[in-house]
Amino acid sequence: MTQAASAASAPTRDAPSRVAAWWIGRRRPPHPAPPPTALVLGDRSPEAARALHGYGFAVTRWHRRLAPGQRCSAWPPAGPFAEVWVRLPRSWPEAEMLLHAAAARVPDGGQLFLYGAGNEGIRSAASRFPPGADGPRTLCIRRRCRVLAATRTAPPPRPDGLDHWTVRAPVDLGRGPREWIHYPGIFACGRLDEGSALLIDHLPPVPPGARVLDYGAGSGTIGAALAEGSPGAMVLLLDNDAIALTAAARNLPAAPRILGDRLGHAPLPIDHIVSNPPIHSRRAQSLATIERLVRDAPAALAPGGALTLVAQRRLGLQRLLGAHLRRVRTVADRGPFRVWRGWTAGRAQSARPPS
């Protein structure tokens, strides 16, 4: 995996992080020397971390996905820490994984905190703390968000480390079922999603030596199908999730992996880009990733290069694609999904547009 690139987006404002920061600000600050340490896991917003710093902690921030101002890696730093604060993630398996990691990073008597919104499931999250975390108890309820706390009384039952959260499930990339490695929190964990399956069914053949980028590669399903269908091509995998790229390394070990969130993080130019790009930021729909991908594609592609992507038909991407690429075509249309392909000007290095 190449060295992590810094996320360029502005820090995110997040209601649960603001509520956690509010509660931290009401505590009586400690005065030990050296200052106690705190770890914040999975929070793109800096507000809780800033409040902890103001409270007197030496704070480390970690996220599996690129985010401004914090470490991005496939597993949190070892610690130990006096406190660990966990921003409730989208899925329960990921929440349990992070809470186990948190419990492994504090000594007995150390504090674990979990914060999130009501519509994210925080009201039922107490049951997700691992055995050996005494409590948990609700510290505050504010703006439909909650902060929970527990005290570690014993080590968590699972050994520390990402390998102990491996999910093995078969996927069929067109040549029969095969075992596939996933981890909690990866998109479509344990299955091949409908959009990726449609894109795999309509991947273009690319000539030997062509450089093909799977943008938002996840666990590597699309990249693996590309490599099998065009064995002479160089397939690159780019994703902003270090844990997803760890899975991709196990599923497609020969493919170079790039931790990044934009095309400029890959070695350019690219002959063909393929993508099933994300359209959500937590629970909210966001087209920012697709818009940036399409906008940046012409500068990243070689002359005659192509972008092929799959997305829900209702998003109506034809106009966006047409504003940046030439001869945009609908390649496939099935169920709620559609596959589009557009080309740059010049001599084609990959699949040519039909005449």
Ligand SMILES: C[S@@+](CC[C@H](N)C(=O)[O-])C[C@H]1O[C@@H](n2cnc3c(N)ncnc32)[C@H](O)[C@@H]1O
The other form holds:
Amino acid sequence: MTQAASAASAPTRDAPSRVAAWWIGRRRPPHPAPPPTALVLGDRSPEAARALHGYGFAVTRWHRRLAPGQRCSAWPPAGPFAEVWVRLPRSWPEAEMLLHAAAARVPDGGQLFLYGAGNEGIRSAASRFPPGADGPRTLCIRRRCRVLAATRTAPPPRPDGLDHWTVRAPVDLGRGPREWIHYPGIFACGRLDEGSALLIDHLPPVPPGARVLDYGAGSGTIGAALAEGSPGAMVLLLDNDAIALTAAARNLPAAPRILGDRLGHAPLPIDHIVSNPPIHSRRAQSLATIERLVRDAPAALAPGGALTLVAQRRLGLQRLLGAHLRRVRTVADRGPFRVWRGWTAGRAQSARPPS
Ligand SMILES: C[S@@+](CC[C@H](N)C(=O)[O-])C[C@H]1O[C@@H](n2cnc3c(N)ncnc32)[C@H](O)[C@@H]1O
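Taking the form predicted on its own as the starting point, write out the structure of the form predicted together with the ligand.
Entire complex below, previous chain first.
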């Protein structure tokens, strides 16, 4: 969906929200009391929601991923709402899922809005509105961003609810193909990521009773492989995406799940952390999450505990890991990926200690 645009001219992630706010600000006169209700889906920038509030709406915001001070859950509140505003997400399946959820939350005659940037695909997004959302039309084009609107004339074809967006696809975690549950917008939806597969092939055996955290667990592939390879280990799954954790709950029902975005959100100490960590923030590459994970690992790990992570070799994480952990080793190297492992000081309790 993303087309490359030069960094200098590409709109920032907040630009569509500002453009939506600009359009809302030109809607005059302000709505009379009592305030109608509006729902904003998946916009981390507050601009559009603020503008709706200024226009007279009682505004609810919903996020699937943790956002500071914001409601975060696996599915939007039921409503109904007079209008629903959808920030164009990263993939088309997720866009279709959110537009369906939006259409289920307005009455017939209610308005659905979709806003995003040209380099995110908003120019071809009109076809993603569900049947029964009439006319998708462009309300405004500004700063390489667009606001589209459609009027609901009939309920959307799929029933409301995350269950109706289940993606079932076989994955092989080392013991043959098995059915695996994903939802739109989850990392590597419908397949096993190459980097995760490499990490799964090189997971350390951990002793019964050891507490292992899959950080950035997504649908739970790495945690599931670890639980199978080390029966008796207590596997915890942490992710900042409530929808990913819903998939993980279906794939690995016995594992406790933590909706969080840092090690401190897990019960500590941990004996072993395994991770295929995110290397993007919004659309741009960012090592901020990896850096925090590695920096926080020594305090979160039990003495002798270990961190094993997979990432693209080009990221050259050896130095970062070496700055915070002992005896950092390359455990595997395949294609563009590398698996590193490092230990904290103290008596090793999880994976085999460095000799
Ligand atoms: C590269 S994906 C790996 C997913 C999964 N482990 C797999 O192998 O399929 C990274 C995961 O980290 C999650 N994530 C992103 N930022 C995070 C953060 N700050 N804290 C925790 N999880 C985060 C994403 O939702 C995503 O599920």
